[in-house]
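Only one chain is included here, represented as C-alpha cells and corresponding to the form predicted alone.
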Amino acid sequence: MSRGLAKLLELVGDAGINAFYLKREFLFLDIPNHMYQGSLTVEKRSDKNYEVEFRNVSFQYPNTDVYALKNVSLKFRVGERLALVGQNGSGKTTFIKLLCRLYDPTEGEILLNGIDIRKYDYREYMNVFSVVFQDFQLLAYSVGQNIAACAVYDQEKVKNCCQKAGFWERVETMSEGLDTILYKDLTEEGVEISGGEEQKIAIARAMYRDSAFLILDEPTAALDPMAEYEIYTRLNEIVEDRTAIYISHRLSSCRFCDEIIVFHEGSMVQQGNHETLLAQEGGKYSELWNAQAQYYVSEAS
C-alpha cells in the first residue's frame, strides 16, 4: 500500500508539472486563424494538370517595412522540375510559404488554374502540396507511422517510398522492420538514426502523401555526397508526374532541373536552365556557380 500511495503521489506531482506546459499548448492551439478560408473545391484532376501563376506578388513580414519578396511574376505547370537558388535571405523560402498559403501576399495574387488561391477551401488547397521544410519533425513512433503520418498505413506503399528515398536497406537491418520505433523517448528498444536518415524518412513521407506538388527545402543538406548523388540520379523516379520544387544552396544539384529561378534581395533576377544561366556573364547565377566552383578547386588543390 505504501508503495502504491508513493507512486500515486509521484503521478499527481508529474500531472501538476505537465499541466503548466499543457496550458501553454492549448493557448497556442486556440490562437484563431484570421486567414480567409475560402469555399471553392480544388479541382481533382486525374492528370494532375495544374498551372500556378504568381502575378506581381510582394510580401512583407509583420512589423517590418522591408519586402521579403517584391514584384515576383512567373508561371509553371505540374510535371516541371524547378530549382530556387540564391543567397540566404533572398526570398526562396518565403516564396514557398506563399505558394503553400502559410502566408497571404501583401500585394498581388497567386493563381491556381486561373483562380486566386484565397478562394479555395483552405484545407483542400493545402492537400495539393507535400512539403519537406528544413525544420521537419519526426516522432517517437514506428518508421511506417512516421512516413504515413498515420497509425494505420499501406505497408507496400511505405516500402515503395522508402526504396525511392534510399532508406529501405536501412529498414531491412532494423529488428522490427517498418514497425521499429524511432528514438528512445518511449522505449529502450527505440532506434537512434542519423540526420541524413531522418532526411530520407522526411522525403519518403512527402512521397507517401502523393500530392500534385512535391516541395523540398534543402532536401539533401544532411546527406553525404554519395547519398545526395543517389537521390538526384533517381529524381524522375521519385517525382514521377508531379511538380518538384527544390530550394538548394548546392548549385550542382540544380543541373537535374528543367528550370532554375534565381532570387536576390527579394526579387526574381534570372530564370532559365543551367546552361542558359551559366552563359549569362555577370549574372547572379554565374556569380554563385563560380564562387562554389572556386571553393571546391581550392579545396582540391
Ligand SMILES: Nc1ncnc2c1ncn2[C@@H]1O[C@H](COP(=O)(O)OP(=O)(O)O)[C@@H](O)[C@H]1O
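The model shown is predicted, which means the values in this text are computed figures rather than measured ones. Numbering follows the first chain given and starts at 1. Whichever C-alpha set is largest while still superposing within 1.5 Å between the two forms counts as the rigid core. What changes on going to the form predicted together with the ligand:
Assignment of C-alpha atoms to the better-fitting of two rigid parts between the two forms separates residue 77 from residue 17. A rotation of 14° separates the smaller rigid part from the larger between the two forms once C-alpha atoms are superposed.
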Given for the second form:
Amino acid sequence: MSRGLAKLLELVGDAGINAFYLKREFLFLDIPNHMYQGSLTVEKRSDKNYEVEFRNVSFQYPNTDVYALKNVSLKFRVGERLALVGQNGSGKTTFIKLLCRLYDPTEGEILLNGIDIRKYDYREYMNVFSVVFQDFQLLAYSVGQNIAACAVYDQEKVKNCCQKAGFWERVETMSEGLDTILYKDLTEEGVEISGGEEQKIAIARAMYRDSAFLILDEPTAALDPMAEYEIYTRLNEIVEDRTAIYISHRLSSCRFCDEIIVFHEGSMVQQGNHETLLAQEGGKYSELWNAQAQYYVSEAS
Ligand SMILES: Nc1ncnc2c1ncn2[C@@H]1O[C@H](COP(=O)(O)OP(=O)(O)O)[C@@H](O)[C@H]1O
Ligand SMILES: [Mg+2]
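Same protein, different form: I have the form predicted alone, so give me the form predicted together with the ligand.
What follows is the whole complex; the chain from before opens it.
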C-alpha cells in the first residue's frame, strides 16, 4: 500500500508538470482557422480522372509585397508526367502549396474538375494528393508506421511501397524489419538513417496514400547519383496511373516528363517537352540547361 501511495503522489506531481505543457498545446489547438472551409464532397473516381486548372493565379506571402507567383495559368490532364523546373526561389514550391491549399491565391482561382477548390471539403480535397515536400518529417516510430502514417497498417502494401521506393533491401537488413524504430530519441534500439534513406521512406509514404496525384518536390536532392538514377528509372512504376508532378532545379532529372514547365521569378516562362524547349534559343530552359551541363562537365573533369 505504501508503494502504491508513493506512486500515486509521484503521478500527481507529474500531472502538475505536464499540465504546463498541455496548456500550451491547448492554446495552440484553439487558434481559430480563418481559411474558408467548403462543404462540397470530392467526387470519388476509381479512374482517377481529375483535372486541375490554375486560372490567372497570383500569390503574395502574408506580410510581403512581392509576388511569389505572378499570373500563372495552367491545366493538367490525368496520367501526365509534369515537371516544374526553375532556379531556387522561382516559385515552384509555392505553386504546390497553393495547389494543396496551404495558402489561398491572392488573385485568380484554382479549379478541380471545373470547381473552385475552396468550395470542397478540405479533408476530402486533400485525399486527392500525395506530396513529398522538401521539408517532410519522419517521426520516431517504426519504419512501417512512418510509411503508413498510422499505428495499424497493411504489411503487404507497405512492403510493396518500400520495394518501389528502393528501400526494401535496407529494411531487410534491419533487425526488426518494418517494426524497427527510427532514430534514438525514444529507444536505444532505434536506427539512424541517412538523408537519402529518409527521402525513400517519404516517397514510400506518398505511394501508400494511393491518391490520384503524386507530387515530389525535389525528391532526390539528398540522394547520391546512383540512387537518383534508380528513382528516375523506377518513376513510371512508382507513378502507375497517377498524375505525377515532379519538381527539380536539376534539369537533367526532368527530361523524361511529357510536359516541362519553366518557372522564372514567379512566372511561367516556357512550356513544352525537353526537345522543343531546348530548341527555343535564348529561352530560360536552354540557358539553364547549358549552364548546368557546363557545371556537370567541370565537375567530372
Ligand atoms: N513562407 C514564406 N514567406 C515569405 N516569402 C516566402 C516564403 N516561402 C517562400 N517565399 C518566397 O517566395 C519565392 C518563391 O519561393 P519558392 O516557391 O520556395 O521557390 P522554389 O521552390 O522554386 O525554390 C521566393 O522569393 C521566396 O523567398
Ligand atoms: Mg522549392
